[in-house]
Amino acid sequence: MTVPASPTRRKRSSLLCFRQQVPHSASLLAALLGAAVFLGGWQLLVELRVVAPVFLPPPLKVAQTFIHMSVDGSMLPNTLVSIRRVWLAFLISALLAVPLGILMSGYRIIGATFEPMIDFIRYLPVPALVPLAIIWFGVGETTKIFLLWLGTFFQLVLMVAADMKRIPNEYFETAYTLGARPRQTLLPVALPAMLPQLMDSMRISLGWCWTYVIIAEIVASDSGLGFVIWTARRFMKTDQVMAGVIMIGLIGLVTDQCLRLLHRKLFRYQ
């Protein structure tokens, strides 16, 4: 005779079931546990002298530096400058990439025209194009925005085109049955159908844009988190370098969670 599993045992085992939903409290506890393990391992490396403190300062030292830089005014103004640059470049990328991606997927001749060139450019390393950017735009703000745009636009175009391709053909056939023409299906049919996936694609590409902020802000810059990190690196102030990196990570984490929450609010049906 088989003894049924207790409710507590079933609850515990369900946390490891494939694609099983877990309570919010369990997710939060797992996140805190992961952070604790990471910080504990970091501290252990320092205590055992596996890595010299000059190269890897302890977590408490980095936290103190982060708080000090936040209080003395050296962190917040540069953070705001980087946020402005990233969002400006990202919005320009999105305004250009969304319509182009939709057209490339909706009209095959447009896709055949642009996709090979976009595939070629998106594989080019952005740091290798810094000299060209300086030659074209000088060392001002335009160069920084251009480099951030360059690292985002071409990836986002292809993601938007892929989101468009995932729309079932039945949606368009239904619109044609009701008398719509092909051009009339783009805004009322295609855009609402792809919007949940499109928002996810834009959230991911925004993260990519932040990964290029260091490259963009070391080009004759006197502000921004990239400038803070690069200046601290020059004087071997590893704790300040890590404080700047942590600030970028915190901005990304908060932004990503806010966009995830907005996605759940807007698309509850999913």
Second form
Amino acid sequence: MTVPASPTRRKRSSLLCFRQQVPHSASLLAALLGAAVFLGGWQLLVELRVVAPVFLPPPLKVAQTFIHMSVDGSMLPNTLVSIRRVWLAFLISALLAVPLGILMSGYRIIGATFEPMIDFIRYLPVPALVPLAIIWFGVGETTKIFLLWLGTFFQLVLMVAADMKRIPNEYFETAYTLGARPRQTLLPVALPAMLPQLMDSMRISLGWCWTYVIIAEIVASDSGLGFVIWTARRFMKTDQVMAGVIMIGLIGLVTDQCLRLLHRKLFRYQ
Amino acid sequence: MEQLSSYLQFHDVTKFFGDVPVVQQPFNLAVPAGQFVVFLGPSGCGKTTLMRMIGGLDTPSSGEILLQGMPVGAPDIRRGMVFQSYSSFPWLTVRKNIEFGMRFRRDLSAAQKKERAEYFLKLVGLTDFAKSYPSRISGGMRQRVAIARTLAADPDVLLMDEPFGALDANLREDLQFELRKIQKNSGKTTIFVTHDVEEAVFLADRIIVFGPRPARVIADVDVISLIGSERNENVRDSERFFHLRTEILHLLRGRDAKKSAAA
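After the form predicted alone, can we look at the form predicted in complex with its partner chain?
Entire complex below, previous chain first.
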């Protein structure tokens, strides 16, 4: 006779089960535990003087500095400056990339015209173009926006074109046989059909904007989070450097979660 | 004379994709108004391509297709199509999907469109699901949405590309019954593509049986003369139905060709 395994035993073993679901509470606990071990190890490393605090400030000190900088006004105004730059450049990129990407995928000849060029440009690393940007636009806002735009626009165009290409042909053909001309399918069929994918593409390119804004601010700026980090480095204030980095991470996390939430709300029909 | 009485006509149509023949022997067919024609044949035999050419979604390499005596061109609202997959728009509710069928009709006022949408919702039994999105309803309901949407556009010809191919057997039979009823009530000339013999026999007034690619007609079966025009579950279980089904199956297998029901 076979003896059924006791429930507790089953439950324990099922936590490490290949490609199986685990309870939500367990995932949450695991995430917290992972973070705690990481932070604890980090704190210990410094406490035991394995690494000098000037190179690696302990997490508690970084947290302290983060709060301090948030309150004393050295962080938040610069954060807002960076956020503004990122969103401005991102919106310009998206407004240009979405129509162009759709046209490139919709009309072969437009795609043939732009695709090789864009494929080339998108592999140019943004930092390599910083000198040119400064020569052209000086060290003002235009340079930063230009660099961010450069880093995202060309990537986004190709992603939009790919999103459009992925729309099943049946949707268009259905619309044609209901009396739509090809051009008339763009707004009522193509756009809604690709929108969920499109939003993901935009979310990803918004993330790149954050990479490029820091580069732009480190190289040529007197404001923004990149500037905060770079200035702190000059005085070996590693805790401030880390506080700045954490701020970027937090903004990324919050933005991403907000956009995901929006995605879920908008595309509940899926 | 025959030219005048036929509503939809294939005249020496061939189709090649590059060098690949899909329809090599010139294809000729005359369909009277209101007839329910099923194109039956194995996968890849070219039956779908022939139907798509009626819709203007593919163009013949030679020959022409006439609708009411006029050559058909680019796709338009006179030839409505229902697909097997991606048949309804997932971002629109059931009602909006049906209303989409009238989006490009200028002859209807907004109020008339609303009223017609209501009518077709009821016709396909989806009034209670008007506000649901396609992902929330069954596959069979989604195909009903597509049929209602196409009917709302009021095409001259209804084209259906294996619309029930992805559904399970019971659901298929229900939908076949409903479709046959709807088609007879609306009087729409219908071309229905399938590889399912039983489905073909149950639905059709007339079956064009194709051999393997490139498309070759092996029989033109007058179903009405063999099993009548009334179709219900009793007919499906009848001797005549079974007999015809078996005969066509044999035809497709290449046996019993002489004893075929070819007209």
